[in-house]
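In the block that follows, a single chain appears as structure tokens, in the form predicted on its own.
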Amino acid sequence: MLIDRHNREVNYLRLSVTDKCNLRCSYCMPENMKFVPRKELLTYEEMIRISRLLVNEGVTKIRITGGEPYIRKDFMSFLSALSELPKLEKIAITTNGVSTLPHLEETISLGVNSFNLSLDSLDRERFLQITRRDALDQVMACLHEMLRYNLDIRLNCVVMQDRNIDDIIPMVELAKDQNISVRFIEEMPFNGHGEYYPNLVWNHQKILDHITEKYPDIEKLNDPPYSTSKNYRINGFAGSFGIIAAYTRTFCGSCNRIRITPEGTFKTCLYDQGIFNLKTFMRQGATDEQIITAIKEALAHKAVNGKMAESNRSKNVFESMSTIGG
């Protein structure tokens, strides 16, 4: 079992397999994004080694993120190898849906039934403006196919002032007849420009107030352990919606997560600047025992929350979310 300095069990790894993406969402990366050279990425073999070690230490859930996971070459072979790890209870995938559909059936056959699908607008023109790509049709086709299966589907919508506010209610209404969770996320500064949002208008409370104006009959649900979202159901709806206070960070107290970036940086918090590089450590010949010792040492110094992790940085946030792992 992995325990951090605040006596919190760490059993969830967010593993980013690539920083490349076939969208260019404005809140995530600049249009002229410079991607990590392939030789600087963790190999699949290195990812499997790290995953095996962490699962043996008590990690039960691995979420595969990017960038966009499905555009990395041979991703399905890696996913197959990951699914064979003993004691790993759950694999989840975060995807934008653009390239997912051709691989969906095989993914499900490997036991993966949990997907976070990024969808920031249901309007084609707004989708184009946000993502800088005309790909809404592909994403919606992926969603419709996912709905044919009995999957755990969460739709992730980053709320942006003057960009997609008109989409909030239509997004909520996707859960009216479908057992899905629509999750609204506060905008964060990880856009590759180093821009902050110190006066964030559309915070978690304003999002909730906006939905309540349209649907006052809202029931607060019991949030599962370690949940990053506050979850709600509208009377008569089949599904639910949640709000993630990703910028104001009200959920940090129950954090059970660690992150590994595509180039191997180990992070104990989304907002820290990285603790050490696992890829370099492994390629210098580190043993399994040395790797786990280094990870436990990092957890022994983990910040209590995201605000503290950010305040401990030597430089301001400037990363693209795709370089961290969504």
Ligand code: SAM
Contents of the next structure:
Amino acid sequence: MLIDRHNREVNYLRLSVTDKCNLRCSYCMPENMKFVPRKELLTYEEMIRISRLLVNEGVTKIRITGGEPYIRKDFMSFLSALSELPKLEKIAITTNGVSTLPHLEETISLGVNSFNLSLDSLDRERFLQITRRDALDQVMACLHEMLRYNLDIRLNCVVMQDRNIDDIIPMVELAKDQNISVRFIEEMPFNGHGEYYPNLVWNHQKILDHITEKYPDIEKLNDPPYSTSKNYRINGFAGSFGIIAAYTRTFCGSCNRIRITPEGTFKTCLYDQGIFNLKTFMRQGATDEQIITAIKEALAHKAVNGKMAESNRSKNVFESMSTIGG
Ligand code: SAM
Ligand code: SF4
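Starting from the form predicted on its own above, please write out the structure of the form predicted together with the named molecule.
Every chain and every other molecule in the complex is listed next, the one we just looked at coming first.
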């Protein structure tokens, strides 16, 4: 079993399979984003090796993210290989839904039934302004298809002053008749050009107040263990909504995630600079035992929270979320 410095059981890996994307969400990356050269990416074989080692050490859930996972070549073959790992209980996928639909049925047939779908606006023009691509129709088609199956669906909506505030209530209302969770995320500074938001206006409390103003009859739900979202249900709604204080970081005490970036950097916190590079280590011939020892060592030094992880960095936060894996 993997245990971090704060005695939390580490059973959840977020694995980013590519930094490339078919959208250009302005909070995530610049239009002219420089992507990692192919040879610098972990190969699928390397990802499977690390996943197998971690699963043997007690990791039970792997979330595949990116960039956009479905645009990496041969992604479905990788997913199939991953799904065969014995003892891996759950694979979840975070996707923008633009090119997901043709692969949805096959993904589900591999046992994946948990999807985070990013959707920042229900308005075509606002969606275009935010993502810089006119792709709302594809995302909505993907959502409608997902709703036909019995899946665990969470919609991720980054809340941005002057960009999508008018979408908050319509987004919440998607959970009126559907058993989905609509999650509002505070905007973080991982936008690829180091634009910092020291005075985030739409923090978790303001988002909650905004929803409560329209729907005062809100019940606080019990949050699952290690959850980063605070979850609520509006009386009479089939689904729920959640708020993720990703910038103000009120959840750090219950976070047990580890992350591996497309280049193989091992991270114990979203806000750290990366602890060591697994790809380099593996390509130098590290044994399985040496890899696990290095991971345990990194966990033994995990920062107490995201503020501390950020203050330990030599450079300010500037990366794109796509190079980290959100
Ligand atoms: N491309 C996929 C997608 O968009 O769902 C997966 C990768 S994306 C980096 C994962 C999640 O990170 C998305 O839900 C996205 O909204 C969120 N994200 C990206 N940049 C962010 C930022 N600066 N602040 C908060 N959330 C962010
Ligand atoms: Fe692509 Fe996801 Fe980043 Fe948007 S948030 S640019 S969809 S990786």
